[in-house]
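One chain is shown next in C-alpha coordinates, namely the form predicted on its own.
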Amino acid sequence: MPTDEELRDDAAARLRAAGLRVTAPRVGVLVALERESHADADTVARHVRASLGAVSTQAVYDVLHALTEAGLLRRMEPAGSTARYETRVGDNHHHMICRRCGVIADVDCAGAAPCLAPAHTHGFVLDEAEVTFWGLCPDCQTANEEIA
(Lines of atoms letter the chains of each structure in order from A and count residues from 1; the text may use other names and numbers.)
(Lines give C-alpha, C1' and ligand atoms only; values in the text may rest on other atoms or scores of the structure.)
Protein backbone atom coordinates (compact mmCIF):
# COMPACT_ATOMS: atom_id res chain seq x y z
CA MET A 1 0.00 0.00 0.00
CA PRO A 2 1.44 3.40 -0.93
CA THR A 3 2.28 5.88 1.80
CA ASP A 4 0.22 9.04 2.33
CA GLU A 5 3.09 11.08 0.91
CA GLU A 6 3.18 8.94 -2.26
CA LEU A 7 -0.59 9.25 -2.61
CA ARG A 8 -0.40 13.05 -2.19
CA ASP A 9 2.40 13.30 -4.77
CA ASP A 10 0.42 11.14 -7.22
CA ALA A 11 -2.74 13.19 -6.61
CA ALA A 12 -0.87 16.44 -7.27
CA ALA A 13 0.56 15.02 -10.50
CA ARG A 14 -2.90 13.91 -11.68
CA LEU A 15 -4.35 17.35 -10.92
CA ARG A 16 -1.57 19.08 -12.87
CA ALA A 17 -1.98 16.66 -15.80
CA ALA A 18 -5.69 17.52 -15.89
CA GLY A 19 -4.87 21.24 -15.93
CA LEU A 20 -6.26 21.84 -12.44
CA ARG A 21 -4.73 23.81 -9.60
CA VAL A 22 -3.25 21.70 -6.85
CA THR A 23 -5.12 22.55 -3.64
CA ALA A 24 -5.16 20.78 -0.30
CA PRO A 25 -8.88 19.87 -0.54
CA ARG A 26 -8.45 18.43 -4.05
CA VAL A 27 -5.43 16.39 -2.99
CA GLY A 28 -7.28 15.33 0.17
CA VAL A 29 -10.29 14.08 -1.80
CA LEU A 30 -8.13 12.07 -4.22
CA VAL A 31 -6.14 10.54 -1.35
CA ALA A 32 -9.35 9.70 0.54
CA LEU A 33 -10.77 7.90 -2.49
CA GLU A 34 -7.53 6.00 -3.07
CA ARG A 35 -7.78 4.81 0.54
CA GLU A 36 -11.53 4.04 0.37
CA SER A 37 -12.94 3.58 -3.10
CA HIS A 38 -16.69 3.82 -3.75
CA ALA A 39 -17.12 6.24 -0.84
CA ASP A 40 -19.99 8.69 -0.57
CA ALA A 41 -19.46 12.44 -0.08
CA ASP A 42 -19.91 12.31 3.71
CA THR A 43 -17.29 9.57 4.05
CA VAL A 44 -14.89 11.50 1.82
CA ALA A 45 -15.50 14.64 3.91
CA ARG A 46 -14.67 12.75 7.14
CA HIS A 47 -11.40 11.49 5.64
CA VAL A 48 -10.47 14.93 4.33
CA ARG A 49 -11.23 16.59 7.68
CA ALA A 50 -9.17 13.96 9.49
CA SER A 51 -6.15 14.84 7.36
CA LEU A 52 -6.63 18.60 6.80
CA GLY A 53 -8.75 19.84 9.67
CA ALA A 54 -11.70 22.11 8.96
CA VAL A 55 -13.08 21.67 5.44
CA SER A 56 -16.72 22.46 4.72
CA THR A 57 -19.05 19.84 3.34
CA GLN A 58 -19.84 22.19 0.45
CA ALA A 59 -16.12 22.43 -0.39
CA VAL A 60 -15.92 18.64 -0.57
CA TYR A 61 -18.99 18.50 -2.84
CA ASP A 62 -17.46 21.22 -5.05
CA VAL A 63 -14.19 19.27 -5.30
CA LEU A 64 -16.00 16.00 -6.07
CA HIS A 65 -17.93 17.76 -8.85
CA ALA A 66 -14.83 19.45 -10.31
CA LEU A 67 -12.78 16.24 -10.26
CA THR A 68 -15.62 14.26 -11.83
CA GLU A 69 -16.00 16.89 -14.57
CA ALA A 70 -12.23 16.78 -15.18
CA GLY A 71 -12.37 12.99 -15.58
CA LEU A 72 -10.31 12.25 -12.46
CA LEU A 73 -13.24 10.64 -10.63
CA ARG A 74 -16.15 8.47 -11.63
CA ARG A 75 -19.52 9.04 -9.98
CA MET A 76 -21.96 6.17 -9.65
CA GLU A 77 -25.44 6.05 -8.12
CA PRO A 78 -26.45 2.55 -7.04
CA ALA A 79 -30.21 2.08 -6.62
CA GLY A 80 -31.28 3.07 -3.12
CA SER A 81 -27.94 4.70 -2.27
CA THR A 82 -26.30 8.09 -2.35
CA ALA A 83 -23.77 8.87 -5.06
CA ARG A 84 -20.45 7.08 -4.69
CA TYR A 85 -17.08 8.10 -6.12
CA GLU A 86 -14.00 6.25 -7.27
CA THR A 87 -10.66 7.07 -8.85
CA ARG A 88 -10.76 4.17 -11.32
CA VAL A 89 -11.60 5.98 -14.54
CA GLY A 90 -10.86 5.53 -18.22
CA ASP A 91 -11.92 1.92 -18.49
CA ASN A 92 -15.25 0.21 -18.92
CA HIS A 93 -15.62 -1.61 -15.62
CA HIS A 94 -18.76 -2.45 -13.69
CA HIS A 95 -19.72 -3.08 -10.06
CA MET A 96 -20.96 -5.81 -7.76
CA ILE A 97 -22.93 -4.63 -4.73
CA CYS A 98 -23.89 -6.66 -1.68
CA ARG A 99 -27.61 -6.38 -0.97
CA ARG A 100 -27.07 -6.73 2.78
CA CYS A 101 -23.99 -4.70 3.77
CA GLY A 102 -23.60 -2.50 0.67
CA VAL A 103 -19.95 -3.32 -0.04
CA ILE A 104 -19.02 -2.52 -3.65
CA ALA A 105 -16.44 -4.37 -5.75
CA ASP A 106 -15.14 -3.53 -9.22
CA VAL A 107 -15.71 -6.04 -12.03
CA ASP A 108 -13.81 -5.84 -15.28
CA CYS A 109 -15.90 -5.70 -18.43
CA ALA A 110 -15.91 -8.85 -20.54
CA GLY A 111 -15.66 -6.94 -23.81
CA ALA A 112 -15.17 -3.56 -25.44
CA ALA A 113 -17.32 -0.55 -24.58
CA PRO A 114 -20.24 -0.76 -24.66
CA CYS A 115 -20.15 -4.39 -23.58
CA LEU A 116 -23.91 -4.80 -23.94
CA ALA A 117 -25.84 -4.00 -27.08
CA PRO A 118 -29.60 -3.39 -26.95
CA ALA A 119 -31.86 -4.85 -29.61
CA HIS A 120 -32.66 -1.33 -30.82
CA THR A 121 -30.60 1.83 -30.22
CA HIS A 122 -33.36 4.33 -31.14
CA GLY A 123 -30.73 6.33 -33.04
CA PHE A 124 -28.36 6.65 -30.08
CA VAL A 125 -24.63 6.23 -30.59
CA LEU A 126 -23.65 4.08 -27.61
CA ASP A 127 -20.30 4.42 -25.89
CA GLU A 128 -20.89 2.87 -22.48
CA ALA A 129 -23.09 0.41 -20.64
CA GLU A 130 -23.34 0.74 -16.87
CA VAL A 131 -23.88 -2.67 -15.35
CA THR A 132 -24.48 -3.35 -11.66
CA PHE A 133 -24.53 -6.88 -10.32
CA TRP A 134 -26.38 -7.42 -7.02
CA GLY A 135 -25.98 -10.30 -4.59
CA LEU A 136 -24.42 -11.26 -1.26
CA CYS A 137 -20.72 -10.76 -0.56
CA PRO A 138 -18.72 -13.65 0.96
CA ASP A 139 -19.00 -12.22 4.51
CA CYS A 140 -22.79 -11.90 4.28
CA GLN A 141 -23.06 -15.39 2.76
CA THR A 142 -21.18 -16.78 5.77
CA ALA A 143 -23.42 -14.82 8.15
CA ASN A 144 -26.46 -16.22 6.31
CA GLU A 145 -25.20 -19.78 6.75
CA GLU A 146 -24.53 -19.22 10.45
CA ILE A 147 -28.09 -17.93 11.00
CA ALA A 148 -29.73 -20.82 9.12
Second form
Protein chains: 2
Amino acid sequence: MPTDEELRDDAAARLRAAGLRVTAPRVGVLVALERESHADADTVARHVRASLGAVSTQAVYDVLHALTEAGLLRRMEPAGSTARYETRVGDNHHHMICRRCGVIADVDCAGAAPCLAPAHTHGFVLDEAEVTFWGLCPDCQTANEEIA
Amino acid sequence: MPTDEELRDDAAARLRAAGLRVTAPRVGVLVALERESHADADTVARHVRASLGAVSTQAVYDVLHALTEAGLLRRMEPAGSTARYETRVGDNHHHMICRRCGVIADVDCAGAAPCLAPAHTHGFVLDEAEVTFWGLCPDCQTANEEIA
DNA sequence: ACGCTTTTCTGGAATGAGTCAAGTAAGCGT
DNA sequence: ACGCTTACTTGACTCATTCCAGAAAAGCGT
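Pass me the form predicted in complex with the DNA as well; I've looked at the form predicted on its own already.
Now the full complex is given, and it begins with the chain already shown.
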Protein backbone atom coordinates (compact mmCIF):
# COMPACT_ATOMS: atom_id res chain seq x y z
CA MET A 1 0.00 0.00 0.00
CA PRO A 2 1.62 3.24 -1.12
CA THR A 3 1.63 6.20 1.25
CA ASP A 4 -0.54 9.23 0.61
CA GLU A 5 2.53 11.20 -0.28
CA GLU A 6 3.59 8.70 -2.90
CA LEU A 7 0.12 8.78 -4.39
CA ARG A 8 0.12 12.57 -4.40
CA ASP A 9 3.50 12.78 -6.10
CA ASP A 10 2.44 10.27 -8.70
CA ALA A 11 -0.82 12.09 -9.30
CA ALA A 12 1.02 15.40 -9.70
CA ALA A 13 3.37 13.80 -12.22
CA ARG A 14 0.46 12.46 -14.25
CA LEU A 15 -1.20 15.88 -14.26
CA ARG A 16 1.98 17.55 -15.45
CA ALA A 17 2.50 14.91 -18.11
CA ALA A 18 -0.99 15.66 -19.40
CA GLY A 19 -0.22 19.36 -19.53
CA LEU A 20 -2.60 20.22 -16.71
CA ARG A 21 -2.00 22.47 -13.75
CA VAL A 22 -1.32 20.71 -10.52
CA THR A 23 -3.93 21.84 -8.03
CA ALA A 24 -4.92 20.42 -4.67
CA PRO A 25 -8.42 19.36 -5.74
CA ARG A 26 -7.08 17.60 -8.81
CA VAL A 27 -4.46 15.72 -6.87
CA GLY A 28 -7.05 14.94 -4.21
CA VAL A 29 -9.45 13.47 -6.75
CA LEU A 30 -6.75 11.26 -8.25
CA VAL A 31 -5.63 10.04 -4.83
CA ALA A 32 -9.23 9.39 -3.79
CA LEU A 33 -9.77 7.24 -6.87
CA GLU A 34 -6.53 5.33 -6.28
CA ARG A 35 -7.80 4.54 -2.81
CA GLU A 36 -11.34 3.72 -3.88
CA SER A 37 -11.79 2.86 -7.52
CA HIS A 38 -15.20 3.08 -9.22
CA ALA A 39 -16.38 5.77 -6.80
CA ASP A 40 -19.11 8.19 -7.82
CA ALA A 41 -18.83 11.97 -7.73
CA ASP A 42 -20.29 12.23 -4.25
CA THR A 43 -17.96 9.61 -2.80
CA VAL A 44 -14.97 11.28 -4.44
CA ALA A 45 -16.06 14.61 -2.96
CA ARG A 46 -16.23 13.09 0.52
CA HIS A 47 -12.77 11.54 0.21
CA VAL A 48 -11.28 14.77 -1.08
CA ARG A 49 -12.88 16.81 1.69
CA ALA A 50 -11.65 14.36 4.28
CA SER A 51 -8.06 14.97 3.23
CA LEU A 52 -8.15 18.59 2.05
CA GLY A 53 -10.94 20.24 3.99
CA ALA A 54 -13.60 22.23 2.16
CA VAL A 55 -13.80 21.66 -1.58
CA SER A 56 -16.81 22.81 -3.55
CA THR A 57 -19.04 20.34 -5.30
CA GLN A 58 -18.56 22.22 -8.56
CA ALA A 59 -14.83 21.91 -8.25
CA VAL A 60 -15.19 18.14 -7.92
CA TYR A 61 -17.38 17.95 -11.00
CA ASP A 62 -15.05 20.27 -12.90
CA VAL A 63 -12.04 18.18 -11.98
CA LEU A 64 -13.73 14.91 -12.86
CA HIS A 65 -14.66 16.27 -16.26
CA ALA A 66 -11.30 17.87 -16.93
CA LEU A 67 -9.39 14.73 -15.99
CA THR A 68 -11.72 12.50 -17.98
CA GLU A 69 -11.29 14.80 -20.96
CA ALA A 70 -7.50 14.65 -20.53
CA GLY A 71 -7.56 10.86 -20.41
CA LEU A 72 -6.42 10.57 -16.80
CA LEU A 73 -9.75 9.17 -15.68
CA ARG A 74 -12.20 6.81 -17.22
CA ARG A 75 -15.87 7.42 -16.67
CA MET A 76 -18.36 4.58 -16.57
CA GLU A 77 -22.09 4.64 -16.09
CA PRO A 78 -23.42 1.24 -15.09
CA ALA A 79 -27.17 0.74 -15.48
CA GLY A 80 -29.00 1.73 -12.33
CA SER A 81 -26.18 3.81 -10.94
CA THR A 82 -24.74 7.28 -11.18
CA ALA A 83 -21.50 7.96 -13.05
CA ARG A 84 -18.39 6.31 -11.62
CA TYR A 85 -14.73 7.00 -12.23
CA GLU A 86 -11.49 5.05 -12.19
CA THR A 87 -7.83 5.83 -12.70
CA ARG A 88 -7.09 2.71 -14.72
CA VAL A 89 -7.06 4.01 -18.27
CA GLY A 90 -5.47 3.05 -21.56
CA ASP A 91 -6.27 -0.65 -21.44
CA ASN A 92 -9.83 -1.28 -22.44
CA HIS A 93 -10.62 -3.52 -19.51
CA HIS A 94 -14.13 -4.51 -18.50
CA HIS A 95 -16.24 -4.67 -15.39
CA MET A 96 -18.08 -7.17 -13.27
CA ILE A 97 -20.89 -5.79 -11.14
CA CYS A 98 -22.71 -7.45 -8.26
CA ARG A 99 -26.45 -7.17 -8.73
CA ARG A 100 -27.03 -7.20 -5.00
CA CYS A 101 -24.41 -4.94 -3.41
CA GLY A 102 -23.24 -3.09 -6.50
CA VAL A 103 -19.55 -3.73 -5.97
CA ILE A 104 -17.52 -3.38 -9.15
CA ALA A 105 -14.45 -5.46 -10.05
CA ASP A 106 -12.12 -4.98 -12.98
CA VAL A 107 -11.79 -7.75 -15.55
CA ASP A 108 -9.12 -8.04 -18.18
CA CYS A 109 -10.45 -8.43 -21.68
CA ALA A 110 -10.55 -12.19 -22.17
CA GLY A 111 -10.07 -12.79 -25.87
CA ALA A 112 -9.38 -9.49 -27.52
CA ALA A 113 -10.82 -10.24 -30.93
CA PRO A 114 -14.15 -11.99 -30.40
CA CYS A 115 -15.74 -9.18 -28.44
CA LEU A 116 -14.64 -6.52 -30.87
CA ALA A 117 -15.99 -8.05 -34.04
CA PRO A 118 -19.73 -8.65 -34.10
CA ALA A 119 -21.10 -10.72 -36.96
CA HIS A 120 -23.03 -7.89 -38.60
CA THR A 121 -21.73 -4.38 -38.22
CA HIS A 122 -24.62 -2.78 -40.14
CA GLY A 123 -22.00 -0.51 -41.66
CA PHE A 124 -20.92 0.90 -38.32
CA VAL A 125 -17.26 1.78 -37.75
CA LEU A 126 -16.60 0.63 -34.19
CA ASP A 127 -14.00 2.05 -31.84
CA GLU A 128 -14.87 0.43 -28.52
CA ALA A 129 -16.50 -2.67 -27.14
CA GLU A 130 -17.75 -2.16 -23.62
CA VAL A 131 -18.47 -5.33 -21.69
CA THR A 132 -20.27 -5.46 -18.38
CA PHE A 133 -20.68 -8.74 -16.55
CA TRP A 134 -23.56 -8.99 -14.11
CA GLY A 135 -23.77 -11.47 -11.28
CA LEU A 136 -23.25 -11.99 -7.57
CA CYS A 137 -20.04 -11.30 -5.73
CA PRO A 138 -18.73 -13.95 -3.31
CA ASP A 139 -20.11 -12.15 -0.24
CA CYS A 140 -23.58 -11.81 -1.67
CA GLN A 141 -23.66 -15.46 -2.75
CA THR A 142 -23.27 -16.61 0.82
CA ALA A 143 -25.68 -13.94 2.05
CA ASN A 144 -28.27 -15.24 -0.38
CA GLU A 145 -27.80 -18.83 0.72
CA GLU A 146 -28.37 -17.87 4.32
CA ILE A 147 -31.71 -16.33 3.44
CA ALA A 148 -32.82 -19.37 1.47
CA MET B 1 -45.29 -3.88 -41.98
CA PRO B 2 -48.05 -5.20 -39.71
CA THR B 3 -51.11 -3.06 -39.11
CA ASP B 4 -51.72 -1.38 -35.79
CA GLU B 5 -54.52 -3.80 -35.10
CA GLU B 6 -52.28 -6.82 -35.65
CA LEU B 7 -49.71 -5.31 -33.32
CA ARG B 8 -52.35 -4.61 -30.69
CA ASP B 9 -53.76 -8.14 -30.86
CA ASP B 10 -50.31 -9.59 -30.59
CA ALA B 11 -49.45 -7.34 -27.67
CA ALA B 12 -52.66 -8.31 -25.86
CA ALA B 13 -51.86 -11.98 -26.38
CA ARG B 14 -48.38 -11.54 -24.92
CA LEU B 15 -49.81 -9.71 -21.91
CA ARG B 16 -52.34 -12.48 -21.29
CA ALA B 17 -49.68 -15.15 -21.70
CA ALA B 18 -47.64 -13.39 -19.02
CA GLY B 19 -50.65 -13.35 -16.71
CA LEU B 20 -51.03 -9.60 -16.86
CA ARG B 21 -54.18 -7.57 -17.30
CA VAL B 22 -54.71 -6.19 -20.74
CA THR B 23 -55.04 -2.42 -20.46
CA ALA B 24 -54.90 0.28 -23.09
CA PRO B 25 -51.65 1.84 -21.77
CA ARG B 26 -49.90 -1.53 -21.69
CA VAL B 27 -50.94 -2.44 -25.21
CA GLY B 28 -50.00 1.07 -26.31
CA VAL B 29 -46.52 0.79 -24.84
CA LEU B 30 -45.88 -2.56 -26.51
CA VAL B 31 -47.09 -1.30 -29.88
CA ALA B 32 -45.01 1.87 -29.53
CA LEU B 33 -41.90 -0.20 -28.91
CA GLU B 34 -42.64 -2.48 -31.86
CA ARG B 35 -42.81 0.62 -34.02
CA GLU B 36 -39.76 2.30 -32.51
CA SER B 37 -37.36 0.03 -30.68
CA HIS B 38 -34.86 1.39 -28.12
CA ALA B 39 -37.12 4.33 -27.31
CA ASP B 40 -36.86 6.05 -23.94
CA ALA B 41 -39.74 6.58 -21.54
CA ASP B 42 -40.55 10.01 -22.90
CA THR B 43 -40.62 8.85 -26.50
CA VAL B 44 -42.80 5.91 -25.57
CA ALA B 45 -45.16 8.28 -23.76
CA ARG B 46 -45.46 10.48 -26.83
CA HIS B 47 -46.21 7.51 -29.07
CA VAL B 48 -48.80 6.17 -26.66
CA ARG B 49 -50.49 9.55 -26.30
CA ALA B 50 -50.58 9.97 -30.06
CA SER B 51 -52.63 6.81 -30.38
CA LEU B 52 -54.61 6.74 -27.12
CA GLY B 53 -55.00 10.35 -26.03
CA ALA B 54 -54.10 11.34 -22.48
CA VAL B 55 -51.97 8.85 -20.54
CA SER B 56 -50.15 9.90 -17.39
CA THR B 57 -46.40 9.89 -17.26
CA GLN B 58 -46.61 7.76 -14.16
CA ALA B 59 -48.66 5.15 -16.00
CA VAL B 60 -45.99 4.94 -18.67
CA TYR B 61 -43.28 4.37 -16.05
CA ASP B 62 -45.44 1.84 -14.21
CA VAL B 63 -46.12 -0.05 -17.41
CA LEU B 64 -42.49 -0.04 -18.48
CA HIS B 65 -41.47 -1.41 -15.08
CA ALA B 66 -44.24 -3.99 -14.92
CA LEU B 67 -43.54 -5.29 -18.41
CA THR B 68 -39.80 -5.36 -17.79
CA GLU B 69 -40.44 -7.27 -14.58
CA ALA B 70 -42.67 -9.72 -16.45
CA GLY B 71 -40.02 -10.28 -19.10
CA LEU B 72 -41.97 -8.70 -21.95
CA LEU B 73 -39.55 -5.81 -22.24
CA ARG B 74 -35.83 -5.46 -21.88
CA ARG B 75 -34.42 -2.35 -20.33
CA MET B 76 -31.05 -0.93 -21.27
CA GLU B 77 -29.26 2.14 -20.01
CA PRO B 78 -26.45 3.21 -22.32
CA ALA B 79 -23.92 5.61 -20.85
CA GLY B 80 -24.93 9.20 -21.40
CA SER B 81 -28.55 8.38 -22.05
CA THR B 82 -31.75 7.69 -20.19
CA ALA B 83 -33.21 4.20 -19.92
CA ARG B 84 -34.35 2.65 -23.17
CA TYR B 85 -36.62 -0.29 -23.83
CA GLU B 86 -37.09 -2.93 -26.48
CA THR B 87 -39.50 -5.78 -27.09
CA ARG B 88 -36.84 -8.19 -28.27
CA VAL B 89 -36.30 -10.38 -25.23
CA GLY B 90 -35.14 -13.89 -24.50
CA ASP B 91 -32.05 -13.85 -26.70
CA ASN B 92 -29.23 -12.00 -25.01
CA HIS B 93 -28.37 -9.88 -28.01
CA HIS B 94 -26.15 -6.85 -27.86
CA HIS B 95 -26.14 -3.26 -29.06
CA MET B 96 -24.20 -0.96 -31.27
CA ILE B 97 -24.55 2.76 -30.56
CA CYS B 98 -23.53 5.69 -32.72
CA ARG B 99 -21.48 8.17 -30.70
CA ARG B 100 -22.68 11.04 -32.86
CA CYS B 101 -26.41 10.59 -33.40
CA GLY B 102 -27.13 8.00 -30.72
CA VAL B 103 -28.91 5.55 -32.96
CA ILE B 104 -28.95 2.02 -31.57
CA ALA B 105 -28.77 -1.17 -33.63
CA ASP B 106 -29.19 -4.74 -32.44
CA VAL B 107 -26.30 -7.17 -32.79
CA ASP B 108 -26.49 -10.91 -32.44
CA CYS B 109 -24.03 -12.30 -29.94
CA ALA B 110 -21.04 -13.26 -32.06
CA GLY B 111 -19.40 -16.20 -30.31
CA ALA B 112 -21.55 -17.22 -27.36
CA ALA B 113 -18.85 -18.51 -25.08
CA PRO B 114 -15.94 -16.07 -25.18
CA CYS B 115 -17.87 -13.06 -23.95
CA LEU B 116 -19.44 -14.94 -21.09
CA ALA B 117 -16.26 -16.30 -19.56
CA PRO B 118 -13.76 -13.72 -18.40
CA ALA B 119 -10.34 -14.94 -17.40
CA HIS B 120 -10.67 -14.12 -13.71
CA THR B 121 -14.11 -14.20 -12.17
CA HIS B 122 -12.92 -13.05 -8.73
CA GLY B 123 -15.40 -15.57 -7.33
CA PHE B 124 -18.37 -13.90 -8.97
CA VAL B 125 -21.25 -16.02 -10.24
CA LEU B 126 -22.22 -14.36 -13.50
CA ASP B 127 -25.63 -14.46 -15.12
CA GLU B 128 -25.30 -11.93 -17.93
CA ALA B 129 -22.70 -10.40 -20.17
CA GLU B 130 -23.81 -7.08 -21.55
CA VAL B 131 -21.88 -5.88 -24.57
CA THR B 132 -22.15 -2.40 -26.04
CA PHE B 133 -20.29 -1.49 -29.20
CA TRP B 134 -19.53 2.20 -29.72
CA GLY B 135 -18.78 3.76 -33.06
CA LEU B 136 -20.22 5.72 -35.94
CA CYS B 137 -23.25 4.71 -37.96
CA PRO B 138 -23.03 4.88 -41.76
CA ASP B 139 -24.86 8.23 -41.94
CA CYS B 140 -22.62 9.89 -39.40
CA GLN B 141 -19.46 8.59 -41.09
CA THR B 142 -20.33 10.45 -44.28
CA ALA B 143 -21.44 13.49 -42.30
CA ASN B 144 -18.04 13.54 -40.58
CA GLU B 145 -16.17 13.28 -43.86
CA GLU B 146 -18.04 16.25 -45.25
CA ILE B 147 -16.96 18.39 -42.31
CA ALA B 148 -13.32 17.36 -42.66
C1' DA C 1 9.10 37.69 -7.35
C1' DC C 2 5.42 39.34 -10.96
C1' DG C 3 1.67 39.08 -13.50
C1' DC C 4 -1.13 36.63 -16.70
C1' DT C 5 -4.17 32.88 -17.04
C1' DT C 6 -6.57 29.12 -15.44
C1' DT C 7 -8.94 27.15 -11.70
C1' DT C 8 -11.79 27.20 -7.80
C1' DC C 9 -15.26 29.29 -4.68
C1' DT C 10 -19.83 31.00 -3.14
C1' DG C 11 -24.35 30.11 -3.69
C1' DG C 12 -28.21 30.14 -6.15
C1' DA C 13 -31.09 28.22 -9.56
C1' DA C 14 -32.57 25.11 -13.16
C1' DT C 15 -33.05 20.72 -15.45
C1' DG C 16 -34.74 16.27 -16.31
C1' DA C 17 -35.38 11.47 -15.12
C1' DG C 18 -37.58 9.08 -12.08
C1' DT C 19 -40.23 8.10 -7.45
C1' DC C 20 -43.79 8.31 -3.60
C1' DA C 21 -48.52 8.51 -1.92
C1' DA C 22 -53.30 8.50 -1.90
C1' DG C 23 -57.38 8.65 -4.35
C1' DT C 24 -60.04 7.12 -8.65
C1' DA C 25 -60.94 4.07 -12.49
C1' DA C 26 -60.95 -0.10 -14.95
C1' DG C 27 -60.17 -5.26 -15.95
C1' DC C 28 -61.86 -9.72 -15.31
C1' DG C 29 -63.34 -13.99 -12.65
C1' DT C 30 -67.51 -15.47 -10.68
C1' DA D 1 -73.71 -7.53 -13.64
C1' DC D 2 -70.84 -7.36 -9.15
C1' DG D 3 -67.13 -6.64 -6.67
C1' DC D 4 -62.40 -7.57 -5.73
C1' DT D 5 -58.03 -6.48 -7.12
C1' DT D 6 -54.94 -4.30 -9.98
C1' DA D 7 -53.87 -0.28 -12.71
C1' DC D 8 -54.03 4.63 -13.60
C1' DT D 9 -54.22 9.65 -12.28
C1' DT D 10 -52.60 13.69 -10.00
C1' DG D 11 -49.32 16.34 -7.93
C1' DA D 12 -45.64 16.95 -4.94
C1' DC D 13 -41.03 15.56 -4.44
C1' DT D 14 -36.00 13.58 -4.65
C1' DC D 15 -31.62 13.31 -6.62
C1' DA D 16 -27.58 13.75 -9.66
C1' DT D 17 -25.91 16.87 -12.40
C1' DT D 18 -25.37 21.20 -14.95
C1' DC D 19 -25.27 26.13 -15.50
C1' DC D 20 -24.50 30.71 -14.18
C1' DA D 21 -21.75 34.75 -12.89
C1' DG D 22 -18.63 37.32 -10.46
C1' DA D 23 -14.99 37.25 -7.15
C1' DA D 24 -10.96 35.22 -5.12
C1' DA D 25 -7.15 32.23 -5.27
C1' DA D 26 -3.48 29.70 -7.01
C1' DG D 27 -0.21 27.79 -10.73
C1' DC D 28 3.55 28.62 -13.60
C1' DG D 29 6.42 30.92 -17.36
C1' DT D 30 9.35 34.79 -17.51
